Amino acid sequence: MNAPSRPSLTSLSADALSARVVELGGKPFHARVARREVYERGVLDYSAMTGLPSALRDALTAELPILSSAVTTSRIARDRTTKLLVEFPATAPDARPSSVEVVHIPPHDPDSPKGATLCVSSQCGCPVGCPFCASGLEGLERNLEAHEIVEQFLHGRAIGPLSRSVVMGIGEPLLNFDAVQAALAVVHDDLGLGARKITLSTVGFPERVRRAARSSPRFQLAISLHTPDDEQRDELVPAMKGVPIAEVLAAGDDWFEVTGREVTYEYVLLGGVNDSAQHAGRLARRLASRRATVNLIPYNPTQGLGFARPDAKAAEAFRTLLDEAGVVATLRWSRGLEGSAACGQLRAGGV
């Protein structure tokens, strides 16, 4: 039987981190120092803040973790992609630990001065269900608290420098919106990531996307949109199933109404499903004239999915189809592929 973790410092509010730091000996600006030293300096070991006294650093060492998740596993892929499996502790006395993937993207050129892009996770699982992602082979474990997707940010900028975020990795970050909210305020404010800077990624639930688009959000939205069909789109988002595409869409005209930031429409090019020209003419006449971008990623295969990754020809004429029609398509091939760590390859648990 595993016991629920002790509290770690990213666990706490600022004043519950300051009456700990009391209780321990210190005072309570030691505490906002140690919050400094963590969120801005990215400092995880007590020993190396010089700033508190000696005797709070060993109390704390002892009795406050920075963190309560560790890295497991880490795997470096050839194009120096990064892929984390972080695990955190049981949350109560009857349940397991659980864990997910976290990756870091670094620029294409090694001496680029800019930072990576980290893909980080909202939830242990995903109920989504979307047939062609490994990330919901299992269903939905838990939602992951606010301080564990922090932590995610933490690891990943243990790493290297960020530049920018991805909420798309495991998980659908609007049914654990509270969380996430909480997560990416921290994020702004504290280790200085601007909202344009993050990017959360969403099937698009669309009183969930009208709440967001109005709680002050600290991020872009994407939608995975993935075919014009509502028949099909029923069977590649099951968590979707009876909802139309039109309801989507309008759900996506008043974020942009709302926040003034364009929707990017991701959608994964599915070889001999939904990569047809009657495809990309259906997919430009649901966007015409709508301020947003279309985000296309050829599919990344997971074993026994079933599914095929169109070739490159196929995927670019997608494209020209579209920027024909008006349509501002983007074509991103995914990196981190060798690794199991692109777009719909990742999995709660690791592999």
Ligand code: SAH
Given for the second form:
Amino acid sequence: MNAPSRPSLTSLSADALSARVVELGGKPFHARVARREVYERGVLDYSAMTGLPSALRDALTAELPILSSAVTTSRIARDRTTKLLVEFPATAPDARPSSVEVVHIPPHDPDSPKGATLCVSSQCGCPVGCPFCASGLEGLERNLEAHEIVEQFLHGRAIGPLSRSVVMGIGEPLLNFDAVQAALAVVHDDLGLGARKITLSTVGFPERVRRAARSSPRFQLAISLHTPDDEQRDELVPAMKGVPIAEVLAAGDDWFEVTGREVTYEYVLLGGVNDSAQHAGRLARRLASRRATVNLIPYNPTQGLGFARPDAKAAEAFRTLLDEAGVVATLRWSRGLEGSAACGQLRAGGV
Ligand code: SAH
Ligand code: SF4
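Cool, the form predicted on its own is there; where's the form predicted together with the named molecule?
Let's see the whole complex now, leading with the same chain.
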């Protein structure tokens, strides 16, 4: 179990914050003011909270940090994508601090009135071990706590306004679901990002998908499939070994029935591995009768992993084959490649 680290405003429930504020000489409503300043207005410094008495601002500054984490590195790529390295304090006396990467992706058009998409992480490292993904190379370090996930949103919003978010950074969100769900409740209720604006990506543990569907989920679901073949999926998604694809798809169907929201299936295109016309045909047969879309993601290279990115023509041919078989498919060339900020290039601890 994690040892409790020093509390922060974000780590306290509304009631606990209220009690702490009273201890520090304030009134319960001051706690509500402080929460609103942080979550709704993005104020991350007590001294700017003019609705609080100045003695309370000083006491809070001395006694209760707003955030538990800090941005230790921030890199902006030419396409204006920003990659942040966010460091969390160690959770045990002999542990190292943990960090994850958070990616802020503004709209292509710099004049667009829309805000950015923020890619957040759910775990430090990942236990699933997909061989094409940099995030899982060193296994799982630890789960993130709910407030540590919320803080990624606060750091991201400090760069610029957010319109959407994807839980597609480091980690497998359904293996840390309680924390993810609690964090998204705050993001939804207090930061004001709607359920349809958040997409959670998972390898699709069937029972966990079914449970998530019944938990008033505040997100859209994407399931990483990567192949229509059971044997190949055992290799590409090792933690799902022995779970037939049919069961994953049945859980996706159940999600659609329960929530009324379509599932997106993600498919990393690995040159010469899962991008043949035969793969496209078998994938189409699996999905043709379903209301779902496929998101094709050409592999983003990480040195030493031994996979290749298909060229643009091969990727487009794969998409066309799905299309012709009646399966809606989009091809997504990741942004942020130059700064190693694309899917599958994120590492706990940074590059
Ligand atoms: N663990 C979850 C969410 C994080 S990974 C999941 O696997 O779904 C988010 C997405 O990035 C997944 O679809 C994953 O397959 C994809 N991805 C991982 N490594 C990649 C790489 N090297 N190139 C392109 N996409 C990758
Ligand atoms: Fe984990 Fe997702 Fe990477 Fe697989 S692709 S190792 S599940 S983060």
